[in-house]
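In structure tokens, the next block holds one chain alone, the form predicted on its own.
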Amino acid sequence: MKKIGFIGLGIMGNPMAGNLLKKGYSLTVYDIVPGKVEEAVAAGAKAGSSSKDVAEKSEIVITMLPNSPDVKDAVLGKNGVLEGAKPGTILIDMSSIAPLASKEVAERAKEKGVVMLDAPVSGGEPKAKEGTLAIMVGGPQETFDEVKDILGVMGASVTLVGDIGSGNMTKLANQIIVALNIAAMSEAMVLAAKAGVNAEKVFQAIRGGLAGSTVLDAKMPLVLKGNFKPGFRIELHIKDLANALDTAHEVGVPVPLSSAVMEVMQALKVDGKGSDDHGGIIQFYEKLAKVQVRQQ
């Protein structure tokens, strides 16, 4: 088995690395939070002292970081991946970042003989733990073929979409659809609750029809319990929508519904709810209507 480096052991990265360890892969890990590294070491990983150190000890380096600047710092910065990577190293960035940033990092990596894939994921913490994420990949076919089995340890579906940047463009499309689904669910269920109809029964009645969706099935049961513990934080969805809006404007695509939901999320962040799960979008509508959607 190839030696793998894993950089970024947060809510998503920690269980993803854990699944690789369970399958017997040799993993060297690094995170700016020492406690996260210690946790992974306790599960069987080796500790890296920096992104450079991880790259020096690995044939494949996976990064799972919050945003474009974090990826650039970890890969291109001082003591970064490219300072330690040997020619032929494969870099798989599984962060959700701007497609143009992916292309920029890939170009710099190419200069060092490092091939990059952008491979963002969807499914949040629950599917990261289960190893059933949806993984959207951009990059060369031959490199994808070489690492597909590794990605398959972390994801139930692994799809090569196109060239570098395509993975993150697909993720932006995914995040628009998820955000708008949650917002639509929120509006509808708050309407039902305010009108005196049992929201749980409405959910059961519509989930098998055209309005049913994976988003509805994943988020509505949590809403009914008032459980907004983060599987995917509102503040991270704000980051993704910001990338989506910037990209849309760069290529000349109006996205009015995405812009509206972005403002809903910004209002929740100002209200101190940025760390809530994005299913907590419903709290914006509940506050306006002065009603709560909960099990009765």
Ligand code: NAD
Contents of the next structure:
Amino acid sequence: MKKIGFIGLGIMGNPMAGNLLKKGYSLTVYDIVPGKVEEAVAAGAKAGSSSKDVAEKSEIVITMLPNSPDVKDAVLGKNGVLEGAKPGTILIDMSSIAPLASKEVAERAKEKGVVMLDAPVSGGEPKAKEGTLAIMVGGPQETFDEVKDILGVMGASVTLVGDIGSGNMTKLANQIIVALNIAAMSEAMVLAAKAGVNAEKVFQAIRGGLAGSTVLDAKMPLVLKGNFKPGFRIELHIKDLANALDTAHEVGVPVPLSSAVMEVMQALKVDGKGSDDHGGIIQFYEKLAKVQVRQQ
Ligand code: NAD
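Could you drop in the structure for the form predicted in complex with this ligand? We only have the form predicted on its own so far.
Once more the chain from above appears, this time first in line as the rest of the complex follows.
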């Protein structure tokens, strides 16, 4: 079994690393927050003292960090992965970052003989815990074939989409669809509630029809309880939409609906709700309409 390094032990990284440990992989881990490393060590991992140290002790290095600058810092920065990695090391970045940043990091890795895959995920914390994430991968076919089983421990579906950067391009598409779905659900449910119709009954009535969706099934039960504990923070979704807007404008694609939802999320952030789950988008509509969508 290959020795694996895991960097970034947050909401997603912690359970993903946990699933690899449960399958018997030897893991060296690192996070800038020492408490997160201690938690993983209690679950059976070895503590690394830096990203460099993790890379020195691993054949495969997985990163699960917030955004492009964090990945650049952990991989290219001082005491980063590339300072410790031996030629032949495989770097799998599972963070959701800008596709252009994936390409940049992969170029720099190549100079050190390190091959990189971008492999962002969808499914959130519950699927990270179950090991049933959807994993979308960019990079060379032969590297993908080498690590497919390892990715399969964390995900129920593992798909090679294309060259490096394609994984994150796919993830941006995913994030546009999710953001717009949550906004549509919120707008509709606030309308129903303000008109005096029970939102829970609306949910039950429509979930089996064409308006039904994974988003509706995942988010409505939480909305009905007023539970906006993350999950996936609005701040992180703002990061993904910023990457989507930049990328869309670079390639010449206007994205009017994504821009509108971006502003909704910005308003929520200003209102102190940036750390809420993205299901909390409904709070924007609730405030406008002066009504709450809750279980009755
Ligand atoms: P998180 O903020 O909970 O975790 C990130 C971790 O990285 C933190 O523990 C932080 O201390 C650590 N970190 C930051 N910079 C570091 C560095 N330079 N070196 C080492 N550690 C560092 O975020 P998360 O929710 O786990 O998300 C991680 C990635 O997964 C993001 O790109 C996010 O968009 C994506 N994602 C999240 C979800 C979700 O539901 N939370 C779902 C799909 C994808």
